[in-house]
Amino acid sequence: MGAGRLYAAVAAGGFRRYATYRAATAAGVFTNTVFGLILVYTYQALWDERPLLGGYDQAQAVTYVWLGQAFLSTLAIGGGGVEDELMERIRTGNVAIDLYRPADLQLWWLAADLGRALFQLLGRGVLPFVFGALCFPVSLPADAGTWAAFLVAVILAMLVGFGIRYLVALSAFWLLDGTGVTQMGWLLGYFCSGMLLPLNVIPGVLGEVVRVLPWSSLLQAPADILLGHADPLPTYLFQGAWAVVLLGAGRLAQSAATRRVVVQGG
């Protein structure tokens, strides 16, 4: 088997084992409605009070809060991607496994992510969307050019999103326990992706500074696309920019972890 057969087959395997899944699918689905529910009744209550904050009128600030919930598990904001695992496996030493097997130990954990990805994308991701724009006034484009450039973005998200926490992750080759530096990329995450606000609104230079962090890239960047808040092709600069330094930074990290041979509990 081809490398590039193997890993759409470990893509393939990671899309496959999170759809079996169905009841907590089921339940991600209702509780990104709920969340967005909350999100939108307090985003407009914002938005009459500040119109055009950030740039947005309150159609478009809606659809960012669906888009939100559409890529909160998608991108593992807040926690449920690969580096659970591979963390896991790094304590138990079960990672030795993986450096034995005949492929990339970041190309296979990346691979993994991106079916996980796709599944919570189509999954969990597009329902909560969809009653979001039958519910609410929401601002789409009518041109598939833009949806195009649109997914291209949420891409190159994925690879921003699987680079900053496959970096997390292999902390755990150092610490005995990998629970704080997880929660500070939580924390991170969500403020920094604009989760919580769009980082438009954020004034002064905390704006500027989390505008150029490679969070932005998770859900302002394609939001701003789809919106038409950005061109296209200076936002694909900015996303692969970072996932090349964050994947690059990984595979550096990689290599000093396996030459340490540092294995908790194994």
Contents of the next structure:
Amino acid sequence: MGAGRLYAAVAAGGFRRYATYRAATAAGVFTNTVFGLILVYTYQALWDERPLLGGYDQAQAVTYVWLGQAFLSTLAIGGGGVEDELMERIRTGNVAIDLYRPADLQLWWLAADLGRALFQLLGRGVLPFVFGALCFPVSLPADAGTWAAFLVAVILAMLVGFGIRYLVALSAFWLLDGTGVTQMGWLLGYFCSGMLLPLNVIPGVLGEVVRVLPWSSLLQAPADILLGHADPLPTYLFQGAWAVVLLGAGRLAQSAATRRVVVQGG
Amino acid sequence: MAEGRARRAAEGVRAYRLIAGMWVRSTMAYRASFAMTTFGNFAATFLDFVAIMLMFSRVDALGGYPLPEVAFLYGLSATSFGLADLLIGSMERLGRRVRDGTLDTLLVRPAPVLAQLAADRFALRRLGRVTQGALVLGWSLTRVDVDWTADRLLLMPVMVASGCGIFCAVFVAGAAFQFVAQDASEVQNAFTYGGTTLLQYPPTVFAKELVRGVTFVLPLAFVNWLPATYVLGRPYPLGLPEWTAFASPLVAVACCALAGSAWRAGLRSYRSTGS
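With the form predicted alone done, generate the form predicted together with its partner chain in the same format.
Next comes the full complex, this chain leading.
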């Protein structure tokens, strides 16, 4: 089997696996919709007071909310991607079996996570977004080109998101118990990706800092392309650079870990 | 009959105390880990408030409420919810227990299932959330402009206790629902975490239908919106009469009774997965 086909099969497996949990998916759609509703009203109140806050008009702010709800589980911003399972395998020592496979550890988990992310986007992301677009005034581009540019940014966001979470998961090689790192990971991710508040609304130095951190690739970057707020090319460069840095760091950490690894269990 | 029920309640409290105590002792074996997770709990909820503070760095009021008043609503909601989460937040795990069959172990033990389940994995680190809510509430009290009459003072602890009761009812009802939909535990988050987030903002922010829904259908408005508007001397949402601010304890009792019967119905309908 060619390497490309192998990873495609792993990705398809990741997709199918998450597609099995139908009731959980429906529950997730419901919960994302409820949270979207609550956020939309608070954002509307905020933009009523300060129109054009952060350069968005009210419709753009509302669109941003529903994008966030669509991306929350897609990009596993609050955790819940394949890193949970990888961490468990590192802790129990089962990762040794993965290392024996004639496949690259990082690419294997990346493929599985991309499959998962694609399912979450279609299964959990689209419905709350459509609900939001139908029930509230939103700002969506009419041309297919912007949508295509947006989708490319979403794929890059998936790579950056995985890059961050893979590093989080690998920390278990050294720490064994990854609860603390996982928690820090999603706390940072939640705030710095702009899930709580669009990053362009955050004032001062704090705002400048969060906008250059990798998490801004996850929600802010694709949202700004969809809202016509940013040019695709510089955005891709930014996301791509972070993807390369993070995946490269993951590769280094992986080889360091496998060289000195002492597998648990027996 | 009444005596039997009282005895059963006492048994439940005793079982809860014993199991919760056991979990506290076991978490205290790893003190550093306990300190870190408690801090994490604190930080996670604190970020919500950071978002609100950042909003107020750009505006003076939200839905007509200035920051101290929003902090007042936030503190009340977060404290009541935090207490409910501390007491019976573990009930979320019911769906998993139904799926993997470990609920059966609880059924054969001579103690009320509800008490066992609520105390299971009792997590003292959830004090992090309560502390954060209480701190925000304390800060808001130093800033809000309130004429502290006796009834307003009295309403404060009543509000927190009733709010805790209402959220407990939501937790129990959510767990009962998981007997039917084992995989759908996330629906519960919409009402628990979603509910507390909703109440952290003034009622004036939300659409009338939504406010009606959380007043008459799922009466979350009695956790803080109604009593707090009385304390703050603000117009009531939906133009409700003034006495509704004092109805929270009754609403809490009614909610708990309803959730209790939903729980019993759910437990009766339970069929073990039997693997």
